[in-house]
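Below sits a lone chain in structure tokens, taken as the form predicted on its own.
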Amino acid sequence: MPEVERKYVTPGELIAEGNYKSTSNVIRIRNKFYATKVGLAEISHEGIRVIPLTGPYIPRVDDLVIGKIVDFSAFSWEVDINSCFFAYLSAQSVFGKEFSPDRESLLKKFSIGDLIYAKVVAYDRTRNPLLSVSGPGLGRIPKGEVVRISPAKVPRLIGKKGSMIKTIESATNCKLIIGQNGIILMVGPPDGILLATQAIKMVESEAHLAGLTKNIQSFLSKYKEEQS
């Protein structure tokens, strides 16, 4: 067998029996490992996972996500995440715990329109989600283009340890900063980020073709030679 096994599945269909380690969007009966949603099954030595090519971004906690500030009260910013739920960035969580709406307006941080980089930090479907931008890397986005793919995509887009995404990244000189919601931002020059564009909407429309990583880098290579 291949390193990776890779088949197109619906939902109730067995993917394999054996003794493997199931992950995501993966039920397990005895050996048997059936499917819960349409996907492309990955099955390897690190265990059988299913990768949704369907669906709106259910957030989870410790996601990463690329939201917009559409709202704010006085003492909290609402984001959209592209999501059927809102979040929300309590005032508390950027100013401190001594925060006081007499003391600090929120528009010093962010405003209205202003992209951020943020961090799921609670989510239990009976709220909606709470975001942090504490941490590393994590805040205003103050440049660079956005391009949305369906959240169920994006780990295709990342790839195996990060593949496809340092593949892209090479060869458009663009930092790619990824939302689990479907968001993703790329930084660089205007070539490399029309490149980048259309190399994210290549992984968005073929993510259930096998050798996908292959064609990525066939297609970069030959934008390369046309430009030389």
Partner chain sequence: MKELIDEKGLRIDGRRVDELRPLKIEVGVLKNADGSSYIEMGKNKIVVAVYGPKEVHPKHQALPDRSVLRCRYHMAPFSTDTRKPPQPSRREIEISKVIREALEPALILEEYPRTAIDVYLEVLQADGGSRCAGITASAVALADAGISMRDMVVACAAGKTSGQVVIDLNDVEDKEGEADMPIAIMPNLNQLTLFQLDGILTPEEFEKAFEMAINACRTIYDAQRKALMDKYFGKAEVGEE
Second form
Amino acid sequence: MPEVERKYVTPGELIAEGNYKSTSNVIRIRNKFYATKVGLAEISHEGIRVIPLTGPYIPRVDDLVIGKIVDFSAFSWEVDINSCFFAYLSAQSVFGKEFSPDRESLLKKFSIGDLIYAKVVAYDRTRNPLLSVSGPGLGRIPKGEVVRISPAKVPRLIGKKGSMIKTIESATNCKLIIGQNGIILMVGPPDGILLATQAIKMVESEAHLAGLTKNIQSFLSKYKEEQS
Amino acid sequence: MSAVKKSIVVEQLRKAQMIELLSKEKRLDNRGLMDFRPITIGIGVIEKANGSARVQVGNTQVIAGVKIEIGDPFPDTPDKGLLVVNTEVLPLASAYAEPGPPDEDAIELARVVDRGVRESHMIDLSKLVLIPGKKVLAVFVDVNVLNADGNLFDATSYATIASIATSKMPRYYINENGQIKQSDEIIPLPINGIPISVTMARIGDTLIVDPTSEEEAVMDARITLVLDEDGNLCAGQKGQPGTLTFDQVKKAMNIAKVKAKEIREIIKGEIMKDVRS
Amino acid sequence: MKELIDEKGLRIDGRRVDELRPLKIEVGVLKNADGSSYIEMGKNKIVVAVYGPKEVHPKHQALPDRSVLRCRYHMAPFSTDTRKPPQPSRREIEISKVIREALEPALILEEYPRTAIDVYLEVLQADGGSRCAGITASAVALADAGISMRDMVVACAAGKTSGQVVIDLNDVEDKEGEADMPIAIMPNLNQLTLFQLDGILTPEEFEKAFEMAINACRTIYDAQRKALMDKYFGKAEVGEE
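Condition change, the form predicted on its own to the form predicted in complex with the partner chain:
The next block holds the full complex; its first chain is the one shown before.
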């Protein structure tokens, strides 16, 4: 394991001086490295980065997101993906090339207020994100409950190789679907959903703490003991 | 962090869940149909105002300030002081609020709150006359909505009455030369009693009190009833394009009677704390 | 001229010439906003909300290569001694502009092309130095929103009352004193982002005032940092995972 030095930082704070590589949320001025966000700074031989604790969701191609249909036109749906921009889902990508514009058929597929699980297939600095729902598991979300967390904390909720999410799923008998944009869908028994919501909120509020996985495990097992 | 449409679009799943829960007399935030969110009131938070109150109803947050100034009476009420209630839903209050002059919703809000205070005769305006027909005291109540999460009518109303009821001003008098002077004595406004506003929403066939913004986004109709100290109705307003049955109106009145009593206790308690200190 | 400093060298509110007024900063006070803060500095009470980055309306204001920063400084009608009409005055419009220009250098707006970032400042109660308190609070709200920043921005005024250089002028000192000089700086990068002067200072007084204002800004920066640390980290130890 590489030696990693960590500290809490706020924007503008000097993290380190020397010959490092800067990765994310860091600016370099000569040989000084400054944080650009509130977060946890990591200094290792691999470089310097800040894991932010707050911030907007910036889409990346191939991200899986949960979005809400908020509007539609003749050719596409407009989707709120909890980001700076609305995303678009083109009618052609859903109905195929032969599609001819028709309000009825658009609304029959997805109506306003529907949640969808979708993939970002295109996004750059010049245009709004484009979504696709072709792929296994993608499309309209028929049931379940939604909980929202700061998009900056999604990686923590997933955990190393999905360890955190697996821990919560097995203790609550819920299936969790995580949108990279901070929206999480829970499907399962009502008491499981309630417990999963609490666990997810706990991950969010304690994302910066040492021993988070252990804390979550003990929270979940305490609940199980009380039940049995 | 989100791009924003003109108004809230509630997720279909959430709407379905809300309606399902309502049929079991439950709500998304675990409240009963007739439960208000927690109400907290801070009085005297703005030292430069004659009176002020910061009110939170759940996540809805408003602040009211009272300024008492010398002004000219309206020609048709030369023997009465002035009361002006103004409300701004500030752009910082929600992603849906925009800078600019108050829109029709903000104006409706201010006018309904104003009516409750005026028609309940909370302030004895006839005691605010300095020189009859010429100079009177003008009571300006400005309410700023800082965070909008539904039921702005009641939050605004509670902030308004709490700030008026705890306002303090110098005693004004007319000297031998007929000039208006202030004495060192600090006195309250002439208060008769406080009106309490209770706002309800109809979603489907169910009436609920104190709707959140999410509930307001799916409600069919809204009704606000304001009750004075004697339990009499002194102002009211039905809002939104939906309708209410006659029975629903009667039921709303019965709910308002019960809730107004509870909330009057809370607000009076805060006012008395301020008076004693 | 009104005597604003007594024979013991104390100001009308009992402060020494280089002493700040009581300062309180809170983070995350408004649920709906993407970032928010509340500041009390003397009698100033200001709440700030940040919304964004978000799509720009009207669309023609959008820039292809960066975000558009918009600031609105507004005073509540009850914030001043005599009621202030709610519509924005020329003073509020100018202050909105200088606040925007004080904050903009610190923001990495290129990260958010074609978007807008709105900063709304509501002055609930005004005292001397409300623009400085507003800038200090805005930087905290922007950090709370997680907007990428080169540095924080922190502001404080220095000035001259009864012939002496003082910092952090209150309402009376601002109105009755000889000079008022609000500045804002980026405290780590050591750059000036706001400078205004209203009144007369000799070159020597200017140098002293500038120095004292910068030192005051550094003290206020510590309070900004502490407010953010308390909100995000509490008293926690650094994590090991």
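Positions refer to the first chain, counted from 1. The shown structure was predicted, so the numbers you read here are calculated from the model rather than taken from an experiment. Basically, rigid core = biggest C-alpha set you can superpose within 1.5 Å across the two forms.
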{"property": "Threshold 2 Å Cα movement between the two forms at residue 58, rigid core reference", "result": "no"}
